[in-house]
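Presented as C-alpha cells, the chain that follows is alone, the form predicted on its own.
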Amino acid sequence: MGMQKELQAAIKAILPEVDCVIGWGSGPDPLHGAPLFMRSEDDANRFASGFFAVNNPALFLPEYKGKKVAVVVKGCDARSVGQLLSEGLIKREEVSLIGFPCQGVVDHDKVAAALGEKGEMGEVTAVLEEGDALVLTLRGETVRLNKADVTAEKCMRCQYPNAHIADTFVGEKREPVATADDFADLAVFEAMSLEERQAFWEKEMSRCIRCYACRNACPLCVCRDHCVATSRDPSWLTQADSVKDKLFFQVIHATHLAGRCTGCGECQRACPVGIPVLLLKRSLARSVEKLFAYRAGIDEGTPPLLTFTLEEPTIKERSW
C-alpha cells in the first residue's frame, strides 16, 4: 500500500470521531492542489498528498475552535500547529494530527520560469511524476522538468520534513535535507548597502496591490478581523497607494510574527506579484533564535516575545 492509500485509510478511520478532516485535494488545474475538507469516505477518496500539496492546513484550525477536527500535516504544517498550541490559540484535545514525511513541494513560480516560451501553466492539461522528473502535457506535447529545479526553496533547507507532532504517523521518517539553516538568502540581501536595501524594498513594494493575501494565508495571523491594515480606530495605515504605507504594513506584519513565524512560506507563495516578503520574517526569526534560543513551532513553552523575563540569559543586560 502506497503512502497515498495509507493516508486515506487513516483519514477514513478517524472520520467517525471528528467533524471533518482537513487535507488536500485536486486544484483548479493539474499543477495545483487545494485544501480539502473531508466529512465522508467519498471525500477521503478525493484526498491527494504529494508534490502539489502545498497549502498549510493549519491555517483553518482556529476557525474550528470548540469542534473536534483532524488535520493531515507535513513537517512545516506540524510546526504551525505546534505554534498555535503553544499560544493557546487551539486546544490539543480538539485536534487530531495525521502526520507523514514530506518529500518537498512545488514552487509554481519556478515552474512558470522553467516553461518559459514553451507555454503557460494554465495550458498544462496533465502532469505525471516519474521518479525525479515531472512530465507535463502542454499544447499536445510533453515537457520534462527536473523536480529539484522546481522545488520550493524552503524545502531545500528543510530541517523538519517529518511531522514532529502526530497522533498517527504514516510512512517512514526521512532524514532532513539540512542539519542547520545557513540563511544564505539573507546573506545575499545583507551584502547590499543600506541604500541598496531601501531601494530594493521600495521597488518591491511599488508592485504590491494591497490584497493582503500574505496575511490571509498565514496560519499565525489570527487577528485579521482586527488587523492594523484595516482598522480605523485607531487608524494605523491610510488606504493610499503609497510605497510608504505598503512597506509599513509589511514591517508591522513581520514584527507581529517575530518569534512566531515557522517559515512555512505561505505568505510569499500567496503573493500574486511575487514579492519576497518571507525575507522579513526570516530575518526576525534568526534574531529570535539567536537571542532567545527559541524555534517557533518546535520548542515548547511560551514564545519569548509573549512573556517577560527579568534578565534574558543570552542578553545579559546587567553586564553592559
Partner chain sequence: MATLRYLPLAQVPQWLDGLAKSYTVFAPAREGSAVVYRPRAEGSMPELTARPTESAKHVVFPRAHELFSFTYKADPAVVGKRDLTLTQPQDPTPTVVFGALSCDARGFFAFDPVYDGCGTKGLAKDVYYLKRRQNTALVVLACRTALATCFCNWTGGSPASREGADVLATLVNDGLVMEALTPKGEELVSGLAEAGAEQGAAAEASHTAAEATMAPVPGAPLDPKAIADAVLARFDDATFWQAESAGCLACGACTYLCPTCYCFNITDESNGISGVRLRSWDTCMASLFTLEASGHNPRTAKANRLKNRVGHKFSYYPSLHGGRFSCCGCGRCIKSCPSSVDIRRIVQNALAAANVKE
The other form holds:
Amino acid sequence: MGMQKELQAAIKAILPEVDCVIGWGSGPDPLHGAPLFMRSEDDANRFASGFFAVNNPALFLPEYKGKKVAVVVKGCDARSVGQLLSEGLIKREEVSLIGFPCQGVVDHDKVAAALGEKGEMGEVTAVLEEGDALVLTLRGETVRLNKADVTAEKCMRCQYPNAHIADTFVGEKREPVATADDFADLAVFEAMSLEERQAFWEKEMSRCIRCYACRNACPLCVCRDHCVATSRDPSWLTQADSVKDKLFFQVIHATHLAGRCTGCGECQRACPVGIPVLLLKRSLARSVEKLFAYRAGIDEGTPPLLTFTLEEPTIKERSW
Amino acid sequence: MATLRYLPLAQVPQWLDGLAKSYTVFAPAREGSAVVYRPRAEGSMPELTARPTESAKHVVFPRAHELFSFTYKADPAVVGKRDLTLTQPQDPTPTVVFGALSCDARGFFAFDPVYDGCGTKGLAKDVYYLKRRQNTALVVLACRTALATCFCNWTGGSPASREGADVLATLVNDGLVMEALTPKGEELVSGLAEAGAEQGAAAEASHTAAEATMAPVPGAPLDPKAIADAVLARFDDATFWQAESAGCLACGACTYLCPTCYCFNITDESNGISGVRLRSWDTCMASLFTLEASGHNPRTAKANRLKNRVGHKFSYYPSLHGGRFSCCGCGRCIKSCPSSVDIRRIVQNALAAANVKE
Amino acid sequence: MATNTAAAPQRPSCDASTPNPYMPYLATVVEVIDETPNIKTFRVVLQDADAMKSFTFQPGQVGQLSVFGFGESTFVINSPPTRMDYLQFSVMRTGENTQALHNVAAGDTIGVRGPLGNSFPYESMKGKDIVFVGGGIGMAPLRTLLLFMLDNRKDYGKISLLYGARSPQDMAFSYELPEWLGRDDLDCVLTIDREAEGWQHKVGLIPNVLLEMAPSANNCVAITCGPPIMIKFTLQALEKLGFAPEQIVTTLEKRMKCGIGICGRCNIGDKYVCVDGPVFTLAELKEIPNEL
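Moving from the form predicted on its own, what structure would you give for the form predicted together with the partner chain?
Once more the chain from above appears, this time first in line as the rest of the complex follows.
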C-alpha cells in the first residue's frame, strides 16, 4: 500500500470522530494541489499527498475552534501546530494529527524558471513522478526535471521531515535532510552592503500589490481582521502605493513573528509577485535561536518573547 | 480589415523608445518570479513569453492615486482661523500599454459602465478613471496558447480577441504582426512597414492554433442567465459558501490581480497641515470592507465575502449591466491563489446545485 | 471566431465640463448644537453663495461630510428642503471621522458632498395618514421628512410621531420637542427605555409603545428609523398592526465611501444602498437578498 493509500485509510479511520479532516487534494492543474476539507469517504478518496501538497493546513485550525478536527501534517506543518499549541491558539484535545515521512514539496517558482522558454506552468497537461525526476507534458512534448532542482528551499534544509507531534504516524520515519539550519540563504543576503540591502528591498517591495496574502497565509498571524495595515484607528500606515509603507508592514509582520515563525514559508509562497518576504523572518528566527536557544514550534514551553525572565539562561547579562 | 504591419522583434525596443517620446509606455517586465507591467526602461525588451502575473488595470486605475490635495494655511488677519485650499491633480498624460493581454483589454469593459454613470441610470461619472481610460491605448499581444486556468471563452473572449484593443500584435517567428483596430491604434503603428501576405497568414494561423488550445466551455453553449440565477439561488445556502470558501485565505490576491475588480477605498492621508484624499484599491475579501460605524458587519465570515465576490461577478453585475459578467476569464485569480480556489468550480457547483433543486 | 467580430462596447470618455463627483463643496459651520453626550448637530452653509442658492435636495437624501485629514462619512441632511438657511447634519460619535467632526467648532470649514442617494417617496404619501417611529439618532432622517410635511401640512392626513431614546439625556432635538408636543396638527409621543426623574412622558420600548398607540393601518404609511434591533421589533409590531410591507418605509445603514455607486461596499445583491437607497419600503427589502 503506497503512502497515499495508507494516509487515506488513516483519514477514513478518524472521519467518524471529527468535524473534518484537513489535508490536500488536487488543484486547477497537475502541478498544483489545494487544501482539502474532508467530511466523507468520497472526500477522503480525493486526498492527494506528495510533492504538490504544499499548503500548510495548520493555517485553518484556529477557524475550527470548538470543533474536533484532524489534520494531515508534513513535518513543517506540525511545527506550526506545535507553535499554535504553545501559544494557546488551539486546543490539543480538539486537534488530531496524522503525520507521515515527508519527502519534500515543490517550489513553483523553480518549476517556472526550469521550464523557461519551453512554456508556462499552466500549459503542463500531465505530470509523472519517476524516482528523482518529474516528467512534465506540455505543448505535446515531455520535459524531465530533477525533483531536487525544483524542491522548496525549506525542504533542502529540513531537520524535521517526520511530524514531531502526531497522534497517528503513517509509514516509516525518514532521516532528516539536515541536522542543523546553516541559514545559508541569509549569508547570501548579508554579503550585501546596507545600501545594497535597502536598494534590494525597495526594488522587491515596489511590485507589492498589498493583497496581504503573505499575512493571511501565515498560520501564526493572530490579528487577522484587525491588522494595522488597513486599520485607520490606529492609523500607522498610509494607503499610498509607497514602498516605504509596504516595507514598513513587512517589518511589523516579521517583528510580530519573531520567536514565533516556524519557517513554513507560506508567506513567501503565497506572494503572487514572488517577493522573498521569508528572509526577514528567517533573520529574526536565527536571532531568537541564538539568543534564547528556542526553535519555534519544536521546543515546548512558553515562547521566549511571550514572557519575561529576569535572566535568560543563554544571555547572562549579569555576568558580563 | 486594416493594413497589417510588421515589426521585427529586434526592432521592438527601438520602436517603443520612439513611442515613449509622445506617450508613457507600460510593458511587461520580468521581476523575480513575476511578470509585471512597468513604465518601460529605455532600450529594454518587454517580456513576451511568460504571461503577466498581474493585469494591466493599474495603468488606468492606479493602486492608489490622489483625488485632491488639501492645505490649511493660517489666516494672518484672524487669529486661530485657517484657510483651506483644495487642489485637483493634473490630468494624466497619454499612455500606451504594450503587451496587454486580450483579457486585460476586455476587462476594462467591466469598469466602463460603472465608472461612466451606469448608462441610463445617469449616475455620477468618475472623471479620474474616464480621463485615464481615454488617454490609454492598448497594444494587445495575442496569446499563443491557453493555460489550464484560462477561461476567457466562458465570457465571450478568445486568446486573440480584438475586443477593446487599439492594436492587436501577434508574435510570428521573428517579429510582430501589428493590426490597428482603432484610429488611435493606426496612429501608433502607421510608421511600420507593411506585413507580407505570409506574415499575415502566419498571424491568422497563430490565432486559430491558440483557439484550439482553449478547453471547451463546459455544457456549451453557456447560458449567462442560468448562471446568474444559479449563483443568486445559493444566497441563503450557508453550507455551500462555507464549503467553497473553506480553503480561502480571505486575502486580496484574487481581487488585486483581477482585470475587472474595481472596488476602492477612500482615505485621507495627512501630516496635519496638508495632505491628500487618496483613492486606493480595496477588496471585498477583507472584513473591514463592510464594517459599519455601529460595529455591525454584514460580511464577517469569509464565506459571506467570497459569496459577494462571486455573486457580484456572475449575478449582481450582469443584472445591472446587460447580462455581461464582470469577469473576463483571465484565470489569474485561480493561477495566483495561494489555496487554488477555483472560481469556475464555484460557478459550476452553483449550477449543479440549481439543477438538483429543480 | 465569432466573438471577435461582435460589436465591442464603446470606450467611454469625459471632457472638461464633466463635474468631478469627488470634489466636496467647502462649507462653513455656522452653528454646533450639543444634542446628547455623543451626538452633535452641525448647521452648515456652502461657502460658494451660488452653490448654496442652487443646492436642491429631497427629504431623505444624504451628504458626505469631510474633515480634511480625517476622512468622509455619510449623514442624512436632516433639515427639510423647505428651510434652506443652512443644511443640518447630526453626527453620533463612533469613530475616527465622527470624532474629528465633534472637534469642529462654529466658524470652521468642512467639506460637503451631496445630495446623494434616493429620498422618501413623499409624493405617494400625499393624502395619507403618516406614522413616524424614530429611535435615537434614527430620528435624524425622520426629522427632515416630518418638517417637510409640516411645512406642506395640507397635503397629508393625520401625522403621528413616536420618538424614543434610552434616556432623556439621549434625546436629540430636545429643544424642538415642546413645539412638536404643542402642535395640534401633530400627535407626538415620547418614550424612554427606563424610568427617569422628572420624565413626563411614556416609559417603555418603542415597539411596545407603538402597539399601545395602535395607529390604524388604513390609508396610512409608517416610516421608521433607528438601531437595527429596534427596527427589527418595530417592523414586527407594524405588521401586527396590519401594516402591509408596501406601507412601511425605512432607511438602511451601510459602510460607504464613494456615495455614487462605484466603490462597491454598500451593495446588497445588485442594490447599492448609496444610490438605490438609503430609503426602502419593507416590500422592497423583502425582494433583495438577506444581507443586512
